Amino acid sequence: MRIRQAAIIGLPILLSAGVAQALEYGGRLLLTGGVNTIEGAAGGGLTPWAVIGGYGTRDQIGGNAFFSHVEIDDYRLEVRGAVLGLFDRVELSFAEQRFDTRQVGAALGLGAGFTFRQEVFGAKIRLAGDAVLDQDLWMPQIAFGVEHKRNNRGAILRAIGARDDEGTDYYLSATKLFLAQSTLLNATLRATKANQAGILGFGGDRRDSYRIQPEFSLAYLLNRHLAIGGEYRFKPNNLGIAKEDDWWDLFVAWAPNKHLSLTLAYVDLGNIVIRDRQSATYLSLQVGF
């Protein structure tokens, strides 16, 4: 269950006829592959889950492509990318983020509409458990993931106190689906140096070491096509220029079929540089198989 995505790009992949058929008829249940986070991985909008993106089973390949638009009070964030799930075991993802400072950029002397661009390369591997099949076990599905991020504004980032324009997050996620109760729970521990998820660089004048930050998701399936829920993501506080607040959201996700999902969310991002109480509504449209 993700954040918000507004338009979709096709995912052109050359496949043999046999694999193409497997992609077309992904065998997993609706919404069990989550949606795309703002960093590309499958999960909720703010935090990755242990699930593998797409609807492919252990004998199939699945994936999706997305474009997200988040209109924050004083900023704008657009994210586009794709995720590929291999045999319900390995996930590969890519996301490009464009963070538009709008009039805040002018106030900071950068110019109105000054934009930070960040690329996020992700990989995730399922280590143990099966969120869908292990209904008689207490053990959740567990996955380990990495997200390597590259920002294009190194000089500006160092000027505001960031130590680097490139960094890597490491995370461990545990996801438990209770089908009888129509409830999904997820907990993620992220080791990170990122400021505002990397959009403002990595490390800072306050701290330049990895911090373990917890992230949580709760989703309730009203029916097989519709889910509601929320997420909370703790954040580090590395930069002296501005306090960084935790993020949280409330969402509703609708999947009429396995090829399309629509998510609407309210997101609270707290303080971002010189603007407090930044919130947004996020609409997400995702295409997948």
The other form holds:
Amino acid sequence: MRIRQAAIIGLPILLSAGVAQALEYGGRLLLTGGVNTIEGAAGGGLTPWAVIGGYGTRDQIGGNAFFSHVEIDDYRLEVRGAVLGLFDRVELSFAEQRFDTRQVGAALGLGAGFTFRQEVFGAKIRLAGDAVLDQDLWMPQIAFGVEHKRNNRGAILRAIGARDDEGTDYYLSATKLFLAQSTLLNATLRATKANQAGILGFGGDRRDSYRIQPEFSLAYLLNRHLAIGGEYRFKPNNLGIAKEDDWWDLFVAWAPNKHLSLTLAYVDLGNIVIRDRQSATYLSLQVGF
Amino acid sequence: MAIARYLVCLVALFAASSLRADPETFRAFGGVPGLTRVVDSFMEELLADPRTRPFFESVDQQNLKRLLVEQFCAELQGGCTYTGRDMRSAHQGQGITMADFNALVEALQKAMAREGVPFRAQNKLLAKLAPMYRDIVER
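The form predicted together with its partner chain is what I need now, so please give it after the form predicted on its own.
After this comes the whole thing, all chains and molecules, with the earlier chain placed first.
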């Protein structure tokens, strides 16, 4: 009887403690949730990292919403999206990309301002390691992720030689913060059929099979709020109609607090369809918890 | 894959530099007097933050500060001996979460910045302390 009484009294205390626990958020350290890639997932701007987006610890949830504007020499890419991080284990993300061909659209006979729209549904699971705290171990944080992409311009994509307007990327990321050196390294292997990340569809007349493409990021922490770095992303070359180049960028990311971050980057995109040597200014705003 | 080779070299370089004894970092903290100032600020930050205050307001703060200076000095190879309990038994039963642990790290970061410790030196101490989460965090 006494045990039952104790259970009845104890249960609400346990429950309210549980609720209080669930309502706490933002327990991870500043900038350790990365920023948002153009495909939504937490990482650098071009490359997903093994970190889980948001600032939630293993007892908490975290998340953010972001807007990225990429002003390219002859094109424009705008991305809106959101990330939900669950218990520092699972990350769900969504991104909507609008790729505006501006005057190139007119030159191609599509009409000026012709825009490709792509939705990216992402999921990532942390498999092992802690990129930030395991400073005495070699083991990086490792995560596996999936990005399912749906492009809205199937007819055009098929006309330029792409095989599909839908595709799925699979990636494995390893991320390690070398805190004593104030440096973060990331390596990602992505299995993909996407042309220009899917903006130009999936598979092509030259090749219609998955290729494994490496991606690298290096970031240096200048202080608690500021990181600089660079990324390199290898890309496949599936379309006969237009050569596709690797992408790289140099970035600076600033997080005044855990609710806001701003990232500015110079991006080199190489050839995009009929325009060579495309470079861009990338600006991304992230709000979250 | 020139980039991959470069990254491997970089990682090897980090390994070499993180295994070396590091009197420079101890000097960057200003030796024991500098560490004492950092730990004083650290305790102020811990007591000011509602997330960490409950863990520290009712302990013998003078004794804890003395032990922290010893521990930090020992971790930086400054010639001190840490005389306190091991991390696991010192924190057992307090129900410390990962968020609590990170809140403490933030307090230490603020304290080090306030006392003018260079950022790179701050991170070298944090790199020594961070793995202790495995003995401190309980759930």
